[in-house]
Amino acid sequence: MLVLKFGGTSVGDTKAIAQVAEIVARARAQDPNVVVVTSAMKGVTDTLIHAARAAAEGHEQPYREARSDLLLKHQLVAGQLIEDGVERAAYGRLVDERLRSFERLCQSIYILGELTARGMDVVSGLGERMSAPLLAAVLRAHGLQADWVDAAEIIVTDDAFGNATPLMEPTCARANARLRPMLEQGKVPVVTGFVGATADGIATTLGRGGSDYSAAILGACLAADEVQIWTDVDGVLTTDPRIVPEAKTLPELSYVEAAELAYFGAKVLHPKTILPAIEASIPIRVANTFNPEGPSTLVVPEVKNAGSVKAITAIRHLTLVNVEGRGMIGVPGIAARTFNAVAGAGANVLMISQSSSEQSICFAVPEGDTAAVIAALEKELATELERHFIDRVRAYHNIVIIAVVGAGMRGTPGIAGKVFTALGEAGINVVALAQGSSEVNISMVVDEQDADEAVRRIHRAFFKD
C-alpha cells in the first residue's frame, strides 16, 4: 500500500493538478492500494485566515472578496479538468455551499468581533474540504475510481485547537473501517490533509503544514509500505538551493536526521511527520510533483552508509536571550525558573547554551516572542536582579541558528574543527554554540548578516567535490 500526500503547490493550479492525476495513475499501476492525502490549493488557507481575522477586526470586504475569488479559483480548475457536465455541476454546488458557509461564519465573527481558536480551525480547514473533492473528481475524469473522504471522519484528536494531537487508537480503528472497504472495492480514497475532529465531532487542525502529518498517521494506521510526500523540490537537499545553487539531493536520510532537519527549518517535512513513521517503521519518500522522474529522498530507520555531514540548514528571525550574573554560580533552580518563565510566556525555545562556570544561560526564541519572554524573566527573577545575583537579562536581535546535521558525525573526529575553520576563514563570529550528546547536530548562532555566507562556507567545506 502507498500513501501519497500532495502539498499546496502540487495542487496549486490546473496544470499541477493534472500532473498529480498522472502521478496517482502511475502509483495505482504499481500498487492496487493507493490512498491520497491532499492539502488546500496554494494560497487558499492564507486567504481564509486573513479574511476571518479581518472580520474579527470589523472589516467585511475581505471575506466577501475571498468568497468570490476562491469560488472562481476552484471552478476554473473544475471547468478545465472535469469534462462531464453533471460531475462539474455537482462539484460547483459543493464548493459554493462550502464558501457560503464560510461567509456566514465570517459574518458571525464580524458581529461578535471575536475569532476563537475553535472558530479558526473551522475556517482554516475549508481549503482541504474544497480541494479533496476536486482532486477526486479529476481522478475520475482520468479513469480512476476515486471518492473523497473528510479526515474529520477518521482522525480523532484532542481539543487543542490550532495544533491538535491525534489519538492513535480510535484514529486507526476509524481509518481501517472507513478506508479499507474502499480499497477493496478498487477505489482511491482522497483524504483531506491537515484536519481532524474531536471524539465529539468538533473540527480541529493539526497545525500549519499538517497534511504531511495526516499522511504519516494514515500510513501508520494502514501499515503502508511507503508514505510519499510530493512537493515542489527534488527531495531533501544538502542545503537551501537559493543560497547554494549547487546543493544536491540526498538519496537517503535516517529518521533522526530528517527529524533534526525538520526541526531546524528545512521545510520539506512537517516536524511531526516522522513520529508515526518511526513507530511503524514506514519509509517516507520525498519527491517532486513537477519532476516525478527526477531524484528523490528516502527516509528510513537507519542509513548504512551514513557519511558525515548530510545537510546544513538555518532558522531565521530569532532573538538570543542571555541571563547572566556571577551570583548564579552554584545557585540551584535558576535554570528551572528561567525556562518555567519562558514556558509561561508561551514561547518555543529552539536552542540552549550554558557556560560551564554557570555565569550565563542563553537561548534562542522567535523574534515575535522576545518582549513577552523578557518581561516574564524580569518578573520571575526580580529578587535576583535587585540583589545583583543576576546582572541583567539581555536580548540579541537579528540572529540565525545554523544547524549542521548528520548521523555519521557521531564518533567522527574533526567535524567541529572543519566547521569552525570554514567560518574562521570567512571572519564569521559564532555567538553561541550547542551540541547534543547524540552528536547528530551541531548548532551555532551567527548574526543575520553572516548567515548566508556561513551556510555557503560550511557547505563548501563538506560538499566541495
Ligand code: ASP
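Numbering follows the first chain given and starts at 1. Being a predicted model, the structure only gives us computed values, none of them experimental. Rigid core: the largest C-alpha set superposing within 1.5 Å between the two forms. What changes on going to the form predicted in complex with this ligand:
E448 is among the residues whose C-alpha shifts by 2 Å or more between the two forms once the rigid core is aligned. After superposition on the rigid core, displacement of the C-alpha of A89 between the two forms stays below 2 Å.
Put the two forms on the same core and the Cα of A343 is off by 2 Å or more between the two forms.
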Contents of the next structure:
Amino acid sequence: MLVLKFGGTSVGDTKAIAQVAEIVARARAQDPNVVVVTSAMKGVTDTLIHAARAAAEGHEQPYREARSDLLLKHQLVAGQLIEDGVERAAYGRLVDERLRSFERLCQSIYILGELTARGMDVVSGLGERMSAPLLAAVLRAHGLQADWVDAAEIIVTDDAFGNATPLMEPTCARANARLRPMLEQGKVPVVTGFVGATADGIATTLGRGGSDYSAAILGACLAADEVQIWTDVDGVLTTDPRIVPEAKTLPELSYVEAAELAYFGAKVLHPKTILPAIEASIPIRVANTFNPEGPSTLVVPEVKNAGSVKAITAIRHLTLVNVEGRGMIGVPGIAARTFNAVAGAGANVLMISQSSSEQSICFAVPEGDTAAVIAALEKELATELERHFIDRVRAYHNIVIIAVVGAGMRGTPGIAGKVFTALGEAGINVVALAQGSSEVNISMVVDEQDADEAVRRIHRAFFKD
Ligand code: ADP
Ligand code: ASP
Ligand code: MG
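Next, report the structure of the form predicted in complex with this ligand; the form predicted on its own has already been given.
So here's everything in the complex, that chain up top.
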C-alpha cells in the first residue's frame, strides 16, 4: 500500500493537477492499493484565514471577494479537466455550497466581531474540502475509480483547535474501517489533508502545513509500505532552495535527522510528520510533482553512512526573551518558574541558550506569543523585579534560529568552528547559541536581516562542491 500526499502547489492549477493524475495512475500501476491525501489549492488556506480575520475586524469585502475568487479558481480547473457534464455540474454545486457556508460563517464572525479558534478551524479547513472532491473527480476523468473522503470522518483529535493532536487508536480503527473497503472495491480514496474532528465531531485542524502529518497518520494506521510526500522541490535539500538555488537533494535521511530538520524550519516536511512513521517504521519519500523522475529523498529509520552535516535550516518570526539580573545567581527555582510561566502563556520554546554565569536565562519563542510571554514573566517574577534580583525581562524582536543538522555531527570535531568562521568572515553577529541536546544539531540566533546571508555562508562552508 502507498499513501501519496500532494501539497498546495501540486494541486495549484490545471497543469499541476493533471500531472498529479499521472503520478497517481503510475503509482496505481505499481501497487493496487493507493490512498491519496491532498492539501488545499495553493493560497486557498491563506485566503480563507485572512478573510475570516478581516471579518472579525469589521471588514466584509475580503470574504465577499474570497468567495467569488475561490469559486472561479476551482471552477476553472473543473472546467478544464472534468469532461463529463454531470460530474462537472455536481462539483460546481459542491463548491458553491462550500463557499456559501464560508460566507455565512464569515457573516456571523463579522456580526459578532469575534473569531474563536474553533470557528477558525471550520473556515480554514474548507480549502481541502474543495480540493479533495476536485482531485477525485479529475482522477475519475482519468479513468481511475476514485472517491473523496472527509478526514473528519477518520482523524480523531483532541480539541486543541488550530494545532490538534490525533488520537491514534480511534483514528486507526476508523482509517481501516473507512478506507479498506474502498481499496477492496478498487477505489482510490482521496482524503482531505490538514483536517480532523474531535470525538464529538467538532472540526479541528492539525496546524499549518499539516497535510504531511495527515498522510503519515494514515500511512501508519494502514501499515503502508511507503508514504510519499509530493511537493514542488526535488525532495529534502541541503537547505531551502529559495535561499540557495544550488542546494542539493539529500538522497537519504534518518528519522531523527528529518525530524530535526523539519522542527528547525525546513518547511518541506511538517514537524510532526515523522512521529507516526517512526512508530510504524514506514519509509517516507519526498519527491517533486513537477520532476517525478528526478532526485528524491527517502527518510528511513537509520542511515548507515551518516556523513557529517546534512542541512542548514532557518526558523523565522521569533523573539528572543532574556531574563537577566545578578541577583539570579544561586537563587533556586528561577529557571523552573520562568519556563512554567512561559508554558502557562501557551508559548512553545524553540531554543534555550544557557549562560554559564547564571546571570541570564535566554530563550526563543514565536513572535506572536511575545506579548503574552512577557506579561506572564513580569507577573511571575514581580517580587524579584521589584527587589532588583532580576533587572529586567527583555525581548529582542525579529530574530531567526539557524540550525546546522546531521546525525554524523556527533563526534565530528570542528563543526562549530567552521560555522563561526563562516559567519565571522561575513561579519554576522551571533546573538545566542545552543547545542541541541540531541547532538545532531547546532543552532544559533541571528538577526532577521542577516539570516539569508548566514544560511548562504554556512551552506558554502559545508557544501562547497
Ligand atoms: P507543499 O505545499 O507541497 O506542502 P511547502 O511549501 O509546504 O510545500 O514545502 C516545500 C517548500 O519548502 C519548498 O518550496 C522550499 O522552498 C521549502 N524548503 C525549506 N527548506 C527546505 C529544504 N531543506 N529542502 C527542501 N525544501 C525546503
Ligand atoms: N492547506 C493547509 C495549509 O496551507 C495544509 C497544508 O497545505 O498542508 O496550511
Ligand atoms: Mg507543506
